[in-house]
Each structure stands twice: as structure tokens, then as C-alpha cells.
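The chain below stands alone and is given as C-alpha cells, in the form predicted alone.
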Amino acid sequence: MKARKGLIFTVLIFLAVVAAGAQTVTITYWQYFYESKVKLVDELIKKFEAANPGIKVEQVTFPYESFNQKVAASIPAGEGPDVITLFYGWLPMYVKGGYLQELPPAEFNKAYFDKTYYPFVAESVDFGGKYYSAPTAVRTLALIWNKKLFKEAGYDPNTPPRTLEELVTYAKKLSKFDAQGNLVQSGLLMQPSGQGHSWLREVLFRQFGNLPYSADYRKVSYADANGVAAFKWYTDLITKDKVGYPNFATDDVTAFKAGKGAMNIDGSFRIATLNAVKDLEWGVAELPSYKGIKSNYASYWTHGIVSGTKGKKLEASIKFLKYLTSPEVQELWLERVGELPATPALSEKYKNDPVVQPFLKGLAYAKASLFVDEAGQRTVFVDMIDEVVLKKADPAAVLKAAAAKEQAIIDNFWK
């Protein structure tokens, strides 16, 4: 009697188990490798999972530069995430090629994302009047620099340089040579593949009184007057000023991160990993005007459900695409990340910190272009800018080519 009844014991936990088994639905998430992202993303799951029991949340990764490639290989033949991270200029391609389903109409809309995001954010997270993805943080441009070496160069450390004019006079002075005439420390560091592309074409065009593309993102208008006396202008500081280039001291992060560069264009992101820096002693102001007249760049990465996720692993995919974008998510974000709240109103309690608030005055006056091929538009700034500097081709005649080229761009998307 006692053996049978330790069976029925025995196949009651069984069922048991398998029934709580058969309870819980499994989401993948997708990311590209940041590290400090991929930690709190980990500790988020924990939480989240704590508070869902019936759903368990895997985490991915891949190296951004084949974030993409693994993208289009994976999602069409279903075999990719049910909830993917993706940057913002990717979203048309992401709609064009099937990757990602309408989020509920019915809570993700236009009254829902006004209420709740910054301007920029609502106007770009649209696409043809449906919403497919939101973001958790965004991030933007400002100038940091390094306070010891500014103390060396004979300037106040708690004072940089606040408009274009003055930056130039800084970079010059806090650019050194070795003997051979090699640059040894970089007054302003020139990275285009870095934020170099963003702050010429959101910032400096804008600046010099250019409209980078027309209202609806479909027209190249860069290649005027004012654009080329931009462009010109940015080039100058690599190949006449020589306060900076390409890929000096590796790259732009790891040479400001080393002491090697006085002044850095950099974004919002850069937070956590310069505050890791041990000794490093750094500042953070708005970018520098000209003529008056100031402007940065907004950008973000976004969530989305994949398309083909239903049924259960649908109902999952919203509740946790929902907590991604939480307000207390979006607080952990900034804290471990350094990206700012997607939400104007929780930036309000960080308005006099003295990192994030020059990031979060950019926000006012940010723009976010709308691309199509991000890569590819970004590509082509990357290479026109060293058309300039290693071919020692005439800035103007370059612009135009490129205009050319991301026209083409552009046109071949929407054809």
C-alpha cells in the first residue's frame, strides 16, 4: 500500500511539473553587444521574469557590425527573436523587408507615443502612420574634455570652449607634435565613423544655414553653398588645422579614454564608460554654437515584436516590450548605460546633474534624421570625408558626389 501510494506521489509531482512546464512560454530577445546594455538587460530578465512567472526571456547578442547580416538571414526563415532591439534609422528597412510586426494599435498610437516621448521620437518612430517599435532611451551629442589637460595648456578646466570660433582656437592650442612633427595628442579628435558623420550632418550643415534633406527625408539638399563651406570647415580641422584625423590612437574613445585627446564630440552612451575610467578627469558642455545658432542629434535604439510571433509568445513579447520601456527601466538605463529617458518627464529629476544635463539641453533642439539605409548613409559621409583628407580631393566637388550617391540611395529605397 505504501509503495503504491508513493507512486501516486511520484506521478502526481510528474504531472505536476510537466503541466507548469507546459505554462511557461519562452521569448527570445535580440541585441547587439554593449556590454554595459547586455548586463542590465540580464539583471532587467531577472526582474521581469520575478514578476511573470509563466514567461522565461532569452537573451542574444551578436557584434553590431553583423547585427544586420544575422537579421536578414534569421527572421524570414523563422528562426530569429520575438523581441529585437534595433536602431532607429533601421526602421524602414526593417518594415520594407518583413522583420517586424504592428505593435497593438490600440496602446501603441499616435496619441500614446505624443504623450509619452519626446517630439523627435513620436515624428521617426512613425512610419506610414503605424507604429512598429519603442524605445527605452535616447541618447544625443555634447562636447567633453579633458580637465587636466586643459589645466596643462594653460586654459580654466571648467571652461571650454562655447562656440565654433573658440573651438578651433582650443583644439589648435591643445594639439602636440613630437619632433618628426607627429601628432602626439590630439586637440579635438576627428573620428567620421565615430560621431564625425552625425555632428557634420545634423549639426554643422544646420549651423551654416543648410536643411541637410528636405521635410520628408526623400531629397538630398546638403551639396549648396552653405553645405560646403560646412564641410569645408570640418575638413579643414584634419588636413589644415591638423588637430585631429581618422583612427588617431586607435580610434576617438580609446584615445580620449588614454589622455590622448583634449576634446571629444561625443554622445550621451559614452556615460558609464567614461565614468569607469579610473583618474579621468572630464567635463560635459552643450556643442559649441555658431553665428547663435545651435543644434545637435537625437538618436535612439527602439524595441520591436518580430513578425510571425503569436499566439502566447505574442501576449509575452508585449508585457515585456513594455517593461523595457517603463519609466523604471527607463531611470536604470541612464543610471547603468548613460542613455537619457525616452520620457521628458523623468529627465526633470536630472536637470542639474552636470553630466547628463548638458546632454539633456541638446534634446530641446535635437533633430533626428530619417534614413534608409543607415549603413549605407553612413558610409557614404565616412568615405567622402576621406576623399577629402587622404586624396586631398576639392570638398566641393566631393559633396556633390556623395549627394549623388545617397540620392541614389534614397531613391532605389522608395522606388
Contents of the next structure:
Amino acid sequence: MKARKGLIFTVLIFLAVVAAGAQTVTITYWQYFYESKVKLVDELIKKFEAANPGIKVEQVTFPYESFNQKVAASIPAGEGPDVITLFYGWLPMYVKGGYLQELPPAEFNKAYFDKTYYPFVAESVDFGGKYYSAPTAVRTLALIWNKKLFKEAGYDPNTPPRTLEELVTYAKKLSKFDAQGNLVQSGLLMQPSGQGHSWLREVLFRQFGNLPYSADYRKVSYADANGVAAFKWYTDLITKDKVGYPNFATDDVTAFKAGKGAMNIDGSFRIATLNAVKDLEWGVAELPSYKGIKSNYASYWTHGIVSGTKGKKLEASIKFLKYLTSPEVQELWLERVGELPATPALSEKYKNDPVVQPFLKGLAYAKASLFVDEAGQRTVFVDMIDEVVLKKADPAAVLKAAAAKEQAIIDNFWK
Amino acid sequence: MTLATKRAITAYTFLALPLVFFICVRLGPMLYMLVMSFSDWGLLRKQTRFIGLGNYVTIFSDPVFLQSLGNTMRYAIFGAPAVIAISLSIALLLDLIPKGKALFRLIYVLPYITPIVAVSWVWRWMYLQPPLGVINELLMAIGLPAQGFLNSPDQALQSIMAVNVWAELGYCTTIFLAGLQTIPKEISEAARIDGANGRLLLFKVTLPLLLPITLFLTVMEGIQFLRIFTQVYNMSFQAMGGPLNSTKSAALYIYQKAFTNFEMAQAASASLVLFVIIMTVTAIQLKFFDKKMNY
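What about the form predicted in complex with its partner chain, after the form predicted alone?
Below is the entire complex, every chain and molecule, led by the chain shown above.
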């Protein structure tokens, strides 16, 4: 008798738990650890949960370096998140690996992306008419400079170089050397592994009259005469003018923060980082043009839903993803992180903000490279610059070999 | 059941536990790895097929893998003998001093007990280019030109190797010192009475008696340098084993294949190659020293 009562009791408790569970859905959200983003999302989750009773969101973060390892190890095993934020350059890899599911085509279709987002976003999230992710914010590159070092060199601290020719003149004058000829203050920080590879890939090649890739990014075409000229212009800054070199004072961001670098090419995501440095007076300007040609590199982090998410969780995930990409969140993202709204209309009111404006201008004509193996393709660029800088190899031959190497990576992915 | 059998059963029971552990966490995964090295297992592929020796063909036609194998051999061939020679010299000198032995021993062992990641980063900063690196500042203070160190494809490997030699010294010196203390005083006294001078004593008595320990340390250090990973991972920029793959060890290559490219099967094949190399080198060392030991 007693045993039976116990059994009934257990069953009742079990049913109660199941019923309660049915009422609240808990979804897991993953992003990499970037302090301002993590803090903001914690707040967003609170607001979202208040507006959507019955949905709980758990945020989990990983360091940037190990993010893809976690994803690759967890999602195929069905252990991963429901909603995930990934770098757009990883999208082809995620889509090919089957990690993401198609967003509901009724709402997330070509018309929606064309209407809502910048053209480069709409292009780079489109996988044969299927859409797997949507972003909140986008970033571009700009020239940033240290006003104090400009004053020291006799330059007007509020007038940055506007063209590549001016950039070289400024960079030379702003570089300082010790008695032995070692660089002690870099006029222009040269960090291919940072934003340098993107500056060369999407900006310099195009400014020198080269088209670095075919429209679908499946054919590498930067190894022509114009490409070589651009590449040589970049490496000459390091080998001939000696205004900077890779890993000077550990890396470009550290050097700029420490006042050891007068100018740098960096992204809008750095705004919050640089604002946090005391006594650093810095300015932002549009990337220098060349022969009247302007170009920029844009990138973004984008939100997707993992392939294993189903039923109630899927519904909740779609709601959360829509919230993350909403105009309200896009504006908060700019205020708190520094990344620009992915919807052009929302930027209107910031067009006079001195820090935000140069990045916004770049968005109008920016390209987002379609990577298939972001780390591998970046390494090709870092290595080709090292070949010329450290091994004194011939730029034309190096660029040709690098193009073949990158082509092999792309071909291997699509085969 | 006799008492002896009972005891044996008890002993076997205790021994079985580590054995089970060993089979589950070492042998099992190793066999799995061996099998998978013949497949095309990759985290981005939805299906896994067996492709025979395909992965071995792939990695052996990858110039980066060959370079990483070459680098690994360079770490081992120059690094391990350097550690043995220097630590033996230090131990012999320490054995001579009457006072302060404990203090010196502590100083030499400190790098070994410091976490390798911390050691790597401190050295990475010391190796920096002017105006930041301490070592270059010192060089310039005495009128020498600043060096590239980790930034130079010709010096980076040696720079990392030197740090590892420095860190391993503590361990080897301690073992050598312990070895020196086991040499009976009577033997050296007898040799001295027979008229042996210091040099003869060292080469004919002390060193031959230290041979078993030297063998042990050579094998251990050989393996240590062949497996070098943490130092390279932390001291090369963005953990890439650069500049231009000049410091990339086989272990780092395996790690990148598995966790950056997600080519698990290729990583498995490369691991197996490294395993065979370590086994061969160790076997040769054992054989070589075994013969000489019967002096």
C-alpha cells in the first residue's frame, strides 16, 4: 500500500515537472567573449525575458581563439546552443558543416535582407537564396591617429592625411629611430595579422586598379601588375620607408594605446577600447583614397539558429534572434559596443558624430570578403608579407605563390 | 589458497585499476586514432569514409608538415644534448662547492617549477624588439646591434629552444646531483690513492658511474623536446608557429590540423608519425647507451 502511494506521488511530481517545463522554454545563446558585448547581452536577455514570459535565455561565452573548436565539438554532438553569434567569415564553414538551419523563408528572404541591410550584408549572408543568419551590427575600417604625436611632429592635430601619398609623407615624418636605427616610434603601424590583411585585400588592391577576387570570391585575381604594385606599396612602407613592421611593440593595438604608434588602420569595434585609455587623444578619419578611388572592408558578427533546435525551442530562438536584430538593439549596440547599426536608416542620426561618422562613410562603399577559411586565408596574407619583409623575397613572385595558395584553399572548400 | 597466492591476487587487484585506467584513457583512444587515421574524418564533413593511406599522402606532400618535422628534429637534436651537457656541468660544479649548495639548487630549479606558459610569456617580452625588449636593450648597452629573436625566421627557433633548455636545466641538474651523491666516496678515494688526477677521476670514474642517469635523462629530454608545444604556442605570434612556420613543431601542426582546420583524421595521421619518430629515437638511444654501459 505504502509503496503504491509512493509510486503515485512520484508520478504526480514527474507530471508536475513536465508541465512546468512545458511552460518555460530555456534556450542557450553562445557568443565569443568581448566584454562590452557580453554585458550588453546580459541586459538584453533581461528585457527579452520580461517581454516574453515563458522563455529563459542562458548566455554562454568562450574566448575568441577557442570559439570554433567549441562549436565544432558540440554542435555535431547535439550538445551546443540554440542561438549562436558567429563571425561572418565562418558562415560558409558553418553552413557546409550543417551547423545552422535555414531561417524561416517566409520572413527571412531576399526582399527582407535587401530592404533591411547594407548591400554587402545581404550579399554575404545569401547561400543560393537560403538565409542562415542575420546580424545586428557591422564594422568598417578607418584611419586612426594620435593627436599628441601629430602636434610633436608639427602637424595640425585635426588634419589627418587624405590620400595614400600624404599617408606615406606623414608616416615617414612621424617615425622615430634610435641611434642604431631601430624604430622606436612607428609613423604607421603595420600589422597584417590585425586589420592589415583586410586593408590590403579589399582596399589597397582595388585602389591600385586591381580586382582581388571574382564576384563570387571563388577565383583569386590579385596577382596581376596592379596587384603587385599595391603589394609592393604596402611592403615598401616596412622595408624601405621603415615606418612600421609586423608585431612592433607586440601588436598594433598595444602600440597605439601606449603612444608608440602615430597612425593605425583599425576597425570601429576599437572605439570602446581606445576611449578607455586615459590621456590618449585620438582622431578617426576615412581611409585615405588613392587616385580618387575609395574602398573599405566591412565585417560583422551574425546570429544563427543551430540545426538541432526544434519545436518550442525553435520558436523561442526565432523570437530571440528577431529581438537581437531589432532596431532598438542595433542602436544600443552602437552606444555600448561601438559597432554600427546593420540597418542603414538607423545610422542617420549619427552622421555628425565625429567618431562614428568616418566609419559610417566607409560603409557606403565597403566590401565584405567571402572567406571559406578565414584563419587560413589570413595566414596566406600574413606569410606573404613576412616573406618579403623577413626573407627579402621578390614581391611579384611571392604574390603569385600566395594567390595560388589561397586559390587552393578556396578550391578545396568548394570541391 | 596459499598465502603467496592471496598476496599475489591482492597485488594484481591493485595493479588492475591503473591498467583499466590506462586502457580506457590511453590505449583505447590511441587505437581509435590509429583506425581513424585511415578515414577522412573531419568535423565539417557529415559522413566519414575510409580512404586508406590518403591522409599520409596528404600530410607528407604538405611542405608545412615536413618543415614542422624538421623543426621538431632541430629542437631535439640541439636542445636535448645542450640540456644534458649544461646541467651536468652545473651539477659537477655544485658538487664541488662546500656552502650554499641548497640556495644554488633552488635557483636552478625555479624555472622548472614555474608554469611553462608564464615562463614563455616573460621570455617573449624579454625578446621583444627595441624599444621594449630587455635583452635587446642589454645588447645595445654594450654596443651590439639589436637582434630579431622571435621576429626573425633564422633566430626564432633557437630563441624558443634556449628558453626550454633554461627551463629544463633545473630538473636535470637535480637528478644529476642526486646521482653524484650515490657515487661511493671510497671509489674516488681509491682512485686518488692510485694517483688519478681530477680530470682522470672525472672521465674514468664519475662520468661512467653517472651513465645510467645520463641515459635516463637523455631519453626523457629527447621525448620532451620532440613533443615541444606549449613554448611554441605561447611564444610565436598568434600561436601560429611563425614567423613563416620557422618555429612550428609537429605537435603544434597536429593541434592546428585538428582544432583550426578540423581535419581530425589528418591530425591523427600526423600524431601517429610523431609517435613512431619518438619511439624510434627512444629505442636508438636505449640501444646505443646500453652497449656502452658495460664498460
